[in-house]
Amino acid sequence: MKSAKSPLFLILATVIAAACLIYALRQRENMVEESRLAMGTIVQIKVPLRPGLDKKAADYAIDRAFDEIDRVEKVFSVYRQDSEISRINGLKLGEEMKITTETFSLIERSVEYTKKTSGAFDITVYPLVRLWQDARMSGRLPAVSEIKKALEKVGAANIILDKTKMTISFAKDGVAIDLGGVAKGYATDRAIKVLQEIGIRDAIVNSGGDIYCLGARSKFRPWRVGIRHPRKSSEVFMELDVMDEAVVTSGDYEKYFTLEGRRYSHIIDPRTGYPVGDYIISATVVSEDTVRADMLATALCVLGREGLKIVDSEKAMAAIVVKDGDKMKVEMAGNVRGSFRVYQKKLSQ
């Protein structure tokens, strides 16, 4: 004989079912995240709530944080007439700029990392770029001798820094820098220090595969970042747990183009002035900051193998995926142990 429940049982049963869907919805709602246009991509901020931090703090921080970032961009974007990177590539022989410290301090690190990767990462890349955007849009090949014209303005010898004055000038008409490779890597880096000034202890900064994890995800599980597959955009073939560190995608994902039935990436090659080719699909970079990670990433696209070597010197880990007859291969470097879950060895295309 089945026995009736009781009204007690009745009211438990919905107090416990109420709970759980209290604790669910809770679970959904514990992270405050906004997405805004910014530096020609969506720039993504996370941040969980912790005891003491609401949403109206959160909110409050984040806004700061996207703040940060726009200012950078007024300062470092080379499509913006009255940016101080702009101001500079006006310069021309036997002139002279004082600059802020800031942006010193940014173009004197990009010239450091220059000679580090023997030239692979170059900003005044800037006249190649310029040359190849054009071929492009207009749907025709550089002449070999526009590339050799535009690659006797190429080359970090030709930034000249005067530290005492604070001051920059060119060694050549025609110089001109482009920050692209680093501005959103120091954005990404300025917005979390905002946010740490601010209070925040966890928050994750992503500025178009440009991530920096600040903290942990929560008390028990740290950030988790997935690393599409490169010609498979639904698909992640790699994970990693990061806390308190810097992830850079760089490669041929999307921003690429075809020039007379040929996949060009739009990574220039500062040394040759073409294209890098299509062996380096992709390089992910893991270090203490992002723009350091952008610098190597960058370089590691150029380099491909050789430049693996460099990330072990500079105390950061990494992961290229090269070309591997009709698949891709994922080759590593750095102290990766228990950080990169590589799902398949090799991909297929």
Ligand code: AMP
Given for the second form:
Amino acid sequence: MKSAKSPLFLILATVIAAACLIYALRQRENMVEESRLAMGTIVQIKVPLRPGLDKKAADYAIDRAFDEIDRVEKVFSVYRQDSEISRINGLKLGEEMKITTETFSLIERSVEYTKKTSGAFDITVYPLVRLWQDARMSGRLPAVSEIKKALEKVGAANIILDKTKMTISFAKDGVAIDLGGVAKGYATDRAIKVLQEIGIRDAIVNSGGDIYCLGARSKFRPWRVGIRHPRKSSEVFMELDVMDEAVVTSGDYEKYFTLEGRRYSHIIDPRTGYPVGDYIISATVVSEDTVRADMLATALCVLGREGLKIVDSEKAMAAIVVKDGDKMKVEMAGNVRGSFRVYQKKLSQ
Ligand code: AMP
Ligand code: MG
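Mind sharing the form predicted in complex with this ligand? What's above is the form predicted alone.
Complete assembly follows, chain above in first position.
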């Protein structure tokens, strides 16, 4: 019998490796990629070149998609005083404001998911978000009385939407909304829509972990999305092969702060007023649109295992990384398909 290290085997292995490398380089050559800073994160758009779609046309489409992301940011950012959201947040008790259909729909959908997630995803969390942002800046934890006061303003029932007049008002003074848990998903969906309108059939838009995969990477391969290890940025612990689906990950990866030796997430539990504990490390949701996946991923970080039941009833699947003693493990829910690979060993090392 021939040993596996015979010259013939080595030649064959070298030829296969070279062919794979050439194929990979070709694929890269055939891909137009652009990354820009937007919405406080890095947004990356990739469009594979195809017969009839040259680099100039792909560049044009990518530019238009980034324009759309900028437009969405201008409307929904709480960090811009002139945004529609900031103007809404300036409303006093008894005042109402006419808003665009776009803003109305996104707020309405957010409120719908507050009900679906039993209050875990709630855009009225903003007074609490601000309180914890102040804590981060000042290095002083909020007082219990401050949390209690902010909690009084929280609750989707405090948002009054009038569909006939297309207006919004608040039921209490001091209510404010933050679309930070859904705006990146929305911008991603909008960017994809713009690419499609221009005629692009395959693309990937990644807004700092809010990803939509349009079509496929090539004729033979779907898009492959790797999910970063929550504590080792250079490692991937999960891979998914996706076509025409969103993959969104939320968690305490980057956006967190430490105070008095404790790690605090940027996601707040609207029911308690405190940042979510470190038991849920991250949540990845796969769904047909990025908005839904974005809201569910944030909600799962609040609800943990409990939230997996919601995923089962939604058109979605999810994988959450939870603490397992001093290690981590993955739990999944929904219609988990074969193209989902978890490298559990990498997490438990
Ligand atoms: P994401 O990164 O999509 O999970 O969204 C996190 C952002 O959403 C935070 O930075 C806040 O602006 C906002 N947020 C925090 N907690 C919640 C919550 N429970 N529901 C909705 N939005 C939240
Ligand atoms: Mg989210």
